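Take a look at this single chain, the form predicted alone, given in structure tokens.
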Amino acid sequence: MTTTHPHTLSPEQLATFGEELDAIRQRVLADLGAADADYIRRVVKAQRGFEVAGRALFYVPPAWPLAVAALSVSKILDNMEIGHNVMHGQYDWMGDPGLNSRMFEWDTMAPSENWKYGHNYVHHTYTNIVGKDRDIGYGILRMDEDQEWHPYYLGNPLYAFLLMTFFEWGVALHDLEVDELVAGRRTWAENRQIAARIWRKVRKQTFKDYVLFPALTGPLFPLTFAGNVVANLVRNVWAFNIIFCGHFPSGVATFSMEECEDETRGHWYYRQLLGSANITGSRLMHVMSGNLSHQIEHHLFPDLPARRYPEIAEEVREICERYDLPYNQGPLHKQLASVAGKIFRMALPPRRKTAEPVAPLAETPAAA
């Protein structure tokens, strides 16, 4: 067992817990309609407006800071509230090709096809299972005590800073599983198609942001080039911090593969809940985070439109209270401090501890 989970449920409790959460999901699915479609179309319209404004303002040198700000907002909206959520299939029911998970491509280095496999399937199926969920440390960082410590991890803070700065590149390269290649558990032949998709997407994105649009501004090329660099950096830093605050603050649990064998639906919900954390804040912050500030609700219901997460959060909290389960949430600064503390702690070798008997999860099924 990876972590001693103090809030265990009996098999009967897990079953009813799962049924209650299933009922929320079915109710929201039955209620999807015009309001949801109008919302995502408004967000797309706003995102395109910010992009056009940003590109246009690069022609006016004194407005460079405004151009960068507008382009940064555009890229954040495209990646967070639109791209991430559309590629989860949250709007497939609309029948709109531009908002279909199978056809959507976002404004970042990571090819959508690669990302959907690594994120939608691997991460959301095996959330916080050490050895299965590659988002625990992204193959770069040590983010859990059950990851074996090596001197390499002394660089944890530096690696985290570099990953934050170049986050879109980290996400793009994630599916190559370079650490597995180095360890000899994966071959380059297995990566051929994945690498080809990455190369095509990187070539396209690099040309668009660092050649085409700067060239269109003629003598202002250096300013426009720099503006695109800064806008991508702003998006990278924001996305990294939102995602890490939803997955790695203090109190977020991890699981072993043995705990999750023959997992029931109720335990899958239990694992998603304990393996997630929310960020409190304003409505604007929630929109700019793609509502991943409600990471708990997202992990519970990844295929529901993210705009619905705030309205069901209170109900999820109430269910947690009745089952005596934690609902991990806090303001951005608190969650960031918690994540930063973990990054530094995990850089150091584990302290030797006196062995203590661990209470078995007798009432939790093997799936727990």
Given for the second form:
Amino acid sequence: MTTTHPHTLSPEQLATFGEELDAIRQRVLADLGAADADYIRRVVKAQRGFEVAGRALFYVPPAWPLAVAALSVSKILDNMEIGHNVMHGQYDWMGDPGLNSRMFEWDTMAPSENWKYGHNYVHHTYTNIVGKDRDIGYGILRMDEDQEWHPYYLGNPLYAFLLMTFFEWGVALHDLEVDELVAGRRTWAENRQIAARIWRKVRKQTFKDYVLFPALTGPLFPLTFAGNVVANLVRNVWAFNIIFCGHFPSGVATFSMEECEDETRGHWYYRQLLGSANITGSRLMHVMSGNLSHQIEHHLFPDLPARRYPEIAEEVREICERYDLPYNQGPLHKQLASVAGKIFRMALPPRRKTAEPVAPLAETPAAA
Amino acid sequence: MGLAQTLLRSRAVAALATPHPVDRYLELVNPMWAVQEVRAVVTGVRRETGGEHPVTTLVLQPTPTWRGHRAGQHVQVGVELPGIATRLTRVFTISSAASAPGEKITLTIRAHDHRDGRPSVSRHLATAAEPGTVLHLSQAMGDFTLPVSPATPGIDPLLFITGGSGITPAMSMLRTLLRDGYDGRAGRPVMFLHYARSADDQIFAGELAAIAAADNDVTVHLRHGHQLFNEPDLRRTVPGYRDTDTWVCGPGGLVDLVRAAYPDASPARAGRLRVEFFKPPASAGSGSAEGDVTFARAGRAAANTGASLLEQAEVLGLRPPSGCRMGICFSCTARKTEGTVRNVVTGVESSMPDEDIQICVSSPVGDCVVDL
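Okay, that one was the form predicted alone. Can I see the form predicted in complex with its partner chain too?
Whole complex next, starting from this chain.
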């Protein structure tokens, strides 16, 4: 175990820290109501609007860039502010089947059923525990010192680029845990259902975007086809970047399985806080990221409606100051640069002596 | 709408809308356009009785997706109450005669009190619904129905015993019989025995009086006031009642009394007595670990230990889907059909029937039934 956390809390501190965060949660839960419902319905309406507009504008060849833009926005909203958040159960309290975590399916290759297991359960419960959280490098990349280096990882930047380009496919295949399969720790039998779901979803998604809608535009087939490819690509690149900024900027801590055994609620909160990073930016940026720009708040309260994260963030920052805990945030370009640096650094074997002074924490509060 | 409906229901349109259901798009244009879900718009409101707990009949025009109902069936009604952004779902019996697909139906609803500060759906529907209000419906459900159709009329006598708003399914059956040509020459006596708190609380009073007066084989017996159901009265009114096909619907107390009057149903009489009753949500004090926990689908039950429902299910050998076991991942969400549960994280207790709960952080308070 090489990771050390410079900002440790005593068990008593962890307990009160947990209580303070629980109190925020209770308060917001009690306050959920019409404003939250109206908000998500407005976003859904906007997303459907962009989608219909995008599909329609492909009939007007000069408007091709507009069509692609509208469809890209539609897919980003669908996946992030709507899909990701709805499937977290953030709006289950509304009792609306259209916004229910068990019913919702999103406009991307990954079937919701598979994704909810890998994301809501594995990633959100075991966040940043090396060896448990499969989102650390997604079984493809080396994103942490504690992942043992291997010559395979020389390709780290290339793999990251490919994962970004084909992100929706990567997310879909992620749940097959192919690396575990190769290592013999997982059997094909365990994957049968998961694979069947992927196959069903992929068929429908591919048919819609690459056959049906292009065919409906008749002679414009190639243009529409290309437009749909680009819209999916735009969404892939954007989602990949936002998500990588959530856990991989430098300063974000990882944890060992030992230190998370019999974990208290306070320590769980502590781990979520130290294991996530925020992106500062405009309101539009927050909406387009599905408020995952508030990754810290999302990880503390994954089932609270994401539109509440900005207001919660102020309280969380205040609590962090009192407990002298780092609150990792920065503008998009800075967090991206930090992530890119890590992707390249991790491609190379660790240098023995300088054994990576974990987390240059000093740089993080600068952007507050 | 015929062609449009066919087109909108086609696989091609579904393939265009995927992964979202077509209804998710249509509802944004007009809530009464649907290809799968059922919604209904209120087209008429009739006050049946007044007083503290008024009863109102709502005439509903469902979307063309409504598949019709058999007399005696009920339907889930979802509605958003003002000031609460949560859609609440309750079950109401359809009071109109059997309907064909897309046909109008009526619901007859008594306004109940707000319980523990929670809003009452029935009170909202009975007092605030107005023409134009849109409700979310399920398809019709339930087996408390007449097994005969107009094409195969039985000749056995029928007996309906109902109390309070339990009159609605019996009324639906009676209306169906009369609408489908039932008259005095059918040779099939129908006895309608109803208990209401007072003459003022009598639902469908005018219609029942007209039915009683008309030339048919229907006898209507109305009992008002403090007169409880009792076996001697039933024996006097319907001498051969134990061998008569009987439908009973009403509050639990009435149902228990009627059941006692039909002792040890012999095989020959098995199935004579059909029962439906309204279960008020059981309310229990906080913190107690009393009562029984029932997992309906598995058919397993045990004494409540006070542990989370997930743990109690697992102790019984069930393996419901679950994940984080701390209330964040929603893998374990299941439907609680009856009883009160306490969320162990928030401490909030909830007694709403047919409610989706996270079983890993919900522990039962008293009797509880979960659809697992």
